[in-house]
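Next up is one chain by itself, shown in structure tokens, the form predicted on its own.
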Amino acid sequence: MSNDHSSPRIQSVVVVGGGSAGLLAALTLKATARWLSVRIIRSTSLGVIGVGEATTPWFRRYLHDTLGIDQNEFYRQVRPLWKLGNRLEWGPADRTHFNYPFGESFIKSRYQSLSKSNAYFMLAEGIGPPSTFSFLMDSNRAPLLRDARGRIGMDTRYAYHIENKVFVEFLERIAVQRGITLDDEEVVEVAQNKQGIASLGLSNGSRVSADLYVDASGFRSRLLGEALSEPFVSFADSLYCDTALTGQWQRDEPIRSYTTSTTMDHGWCWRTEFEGHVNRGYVFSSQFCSEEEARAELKRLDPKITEPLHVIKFSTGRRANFWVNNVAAVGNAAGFVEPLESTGLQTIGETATRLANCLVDSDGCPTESMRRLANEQINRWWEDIRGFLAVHFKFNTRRNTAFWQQCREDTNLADAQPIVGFYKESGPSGLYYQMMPKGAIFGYAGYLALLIGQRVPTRYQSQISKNELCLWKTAIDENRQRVEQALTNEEALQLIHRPDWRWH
């Protein structure tokens, strides 16, 4: 059965920009819409932003299932570290941290013999999720656990820490193997027509054209922002930080199985883990802090950090639409939020997947209604991330500097406002979970981990008996004991990098 379309079939794609955004977009299109001819235009002289990438569990599944990247090959060449969740040195100052572990179903689930979901007991205890992953995080252990017979199995709900430069080099090799053309040139001219982009002039004097252009040019947004003038929707009233200062040091300490987020005077610091080194980044607001002050504060936190420290300027927000005419943007060309919950690579993958699915479902001739729905869906993703991150800033009471005072007083919760309002009135009721938008990135379980972990006030008063609390603590002790059978991160790395190890 043929499909009658007014526009010609999309058969060729030019991706402007390499890096993880351009390469993942190209690989997604090639893997999903297999008839496409895909070409990447990028300049190696521009280099790669060398910060470590922390990811979500969704991204690991996307990498190996959607893109079909072999796990053995990936571990052998990229050498990622697993990430079991986020440790937040955040919220009330009377404790060191709380955890936001993956495997979030723990929060909404209910142990046998208990009348309420686990979230109610977390609220009563005032703690983060005491799940298996949380205990693994606190003991610096890997998701490789021994059973009663001594056999080792892996809990696969984890995410990755990935060294960006190595990851990009790996993706380039995969792209070439799969028939994607990589050109080492710069775009010096953009010619337009009524369809959007007509052709691109390159630094070697040649011109290229395609049926569809993917803008992966980073913050510059060369095609969508500069050429097509798609408006930028700012998130500055929810997320005040606009600068990142990054550095690293050689590892001389045990490997942590999580990303650390640390409250600072004028923003926050991330810490990502790699075998040979540790990566740190201070994300701060230039309205409250100079680059020199941020540098000094970062070095007080981690004196081992080595020069040079790299400065990244950014604006938080999104383009009004990621897909306009014959241009679709991915990564920073489409939008950017802080890396506080490690959503960057997932957003690239989600955007590229939506684009590829539209091409497949329309036999290469996407309709206006498809484009509109894709834009609406990706916009909801951006707004979902914005609201969730805003909750981090609105309710962090750890420090009382001018930056944090303004965050608590003025942060716009945006789409998170009704979720927070419901929690303040009703506590961790599972009813709101039923009302969450379908496909929300974090879900109500994610919000509960954050709201309970930061001790956001609620009028709900827990009605939990002493007997139930005793049963709860018994179940938690079982989780803690199970973790004692897990390998340390160092033991696990020795095992998985043996020549005879195979991922199944």
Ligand SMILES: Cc1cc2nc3c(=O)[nH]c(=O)nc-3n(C[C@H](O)[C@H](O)[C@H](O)COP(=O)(O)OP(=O)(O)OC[C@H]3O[C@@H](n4cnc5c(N)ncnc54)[C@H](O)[C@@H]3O)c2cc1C
Contents of the next structure:
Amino acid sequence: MSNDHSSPRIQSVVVVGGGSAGLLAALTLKATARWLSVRIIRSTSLGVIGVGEATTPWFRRYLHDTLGIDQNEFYRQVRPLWKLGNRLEWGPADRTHFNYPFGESFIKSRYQSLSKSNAYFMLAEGIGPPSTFSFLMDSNRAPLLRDARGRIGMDTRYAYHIENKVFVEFLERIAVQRGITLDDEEVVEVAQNKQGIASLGLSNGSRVSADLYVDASGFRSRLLGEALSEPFVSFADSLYCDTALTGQWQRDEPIRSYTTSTTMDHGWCWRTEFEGHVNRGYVFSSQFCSEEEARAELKRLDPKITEPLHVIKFSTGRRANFWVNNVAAVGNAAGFVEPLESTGLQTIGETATRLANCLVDSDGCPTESMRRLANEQINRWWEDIRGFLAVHFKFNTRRNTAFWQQCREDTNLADAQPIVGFYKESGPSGLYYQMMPKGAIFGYAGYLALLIGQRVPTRYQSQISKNELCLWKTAIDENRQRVEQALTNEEALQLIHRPDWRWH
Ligand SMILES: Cc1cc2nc3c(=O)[nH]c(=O)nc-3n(C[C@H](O)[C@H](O)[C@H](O)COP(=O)(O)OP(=O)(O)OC[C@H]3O[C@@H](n4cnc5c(N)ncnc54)[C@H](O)[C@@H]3O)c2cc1C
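Can I get the form predicted in complex with this ligand as well, since the one above is the form predicted on its own?
After this comes the whole thing, all chains and molecules, with the earlier chain placed first.
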């Protein structure tokens, strides 16, 4: 791989893998470093993983702004549903749930005339964020709000629920339209040289070579893991789950405008929403329960779930570096954490964007220091996600099974340790937000939603007066009433499916 500007410019890229990671990486490179010729080699007989449906608001902006994907086309072909946040059936068992909503930041926000930010009032009252999206979630409404004159406006800070396979088919069509070549072959042999990969042998007997290889081969990590033997940094002491059991059922109940994460005996369950059906997945630790036990528990939770259920085994962790010599990995080939906060697709987009920016800024000749910086940043993100997820496991007091006992006793908080330590001593002070390192995926608001929502003990004693509490409750009630004017999910879907509806 070139380390300086005397080396040849990267002109050609081969992406191994045509799941969402490979396609998004190819589209990002093509959209950003426009001179590149990009070819995807993927094996349809090996197939794609078929899961990965909940996303973050960042991912929505990335699709439409960075990749320039037209929203009208996207809605027509992929039929996503909005996701306003994560409802966590989690924490103390004396209440049903708390929300981690998208939208306005409740640590920075403060109602006029009150001395402290919302986070202090949340702590005093023991409730989740009193934000627009949280109220919309609880009243099962869409982010289409009516103003005082009855006009409808959309609050676009939401994320998507998207079906993986439909999304992959859509991205394939866009890739072809944009001049990306798609080949249906299996990479059966990898030749190496001192630059990293020299060429790939394909199942049809031919060989291909390129200036840069993107490994998007999923859990196989065919180039970075298998060929280059880049070490795997395990997160197993922070995240104990290693298996997912997934299924779905036909919808016969109202649509929810959020992802639901439910505490189970040996892990947790996601629930994602689509117009015609609901997807569920039980993520559990095989150290604590067998597949049969997990299957039985999942069916008790959702008797309507239909066979076949699919089993996916995984290891949580990341490769020591995502970019080594002339190979950069994205998606499950680079690392994986369970989807408790739906970070997979965002991490793919962020990684591909960093890679593309390095190519553009170096005129196609990325330097060693650039590559090091990109690796450091992506590693920080992985570690941030690991710590954030660890907070979910360390403090969930809802069930007392052996799995949850071990989580509470032994979970390694890793990079989340300082934030949790600060909160335990100082409460929900926004000062941490100002001082914490920039560039983390989860801001302090996310941590606070979890720490307050799970009632993690803090030595900070609330000094809020009754009068202020009363003013705060009046203010949030006004917001809640405003939200009750929003459209229900069903009303909103009718509106956006009208032929004259246009996304901008
Ligand atoms: C249980 C579970 C739930 C998840 N939920 C979410 C979620 O809610 N939100 C989210 O953002 N992410 C989620 N993810 C992560 C999500 O699946 C991935 O982020 C995303 O789908 C990317 O997958 P991928 O493209 O890396 O891998 P895959 O979809 O597995 O694609 C791998 C590609 O490589 C090809 N390939 C492999 N080997 C070869 C070879 N030798 N030659 C040629 N081609 C090859 C395959 O054919 C395929 O095209 C979840 C993951 C799991 C396991």
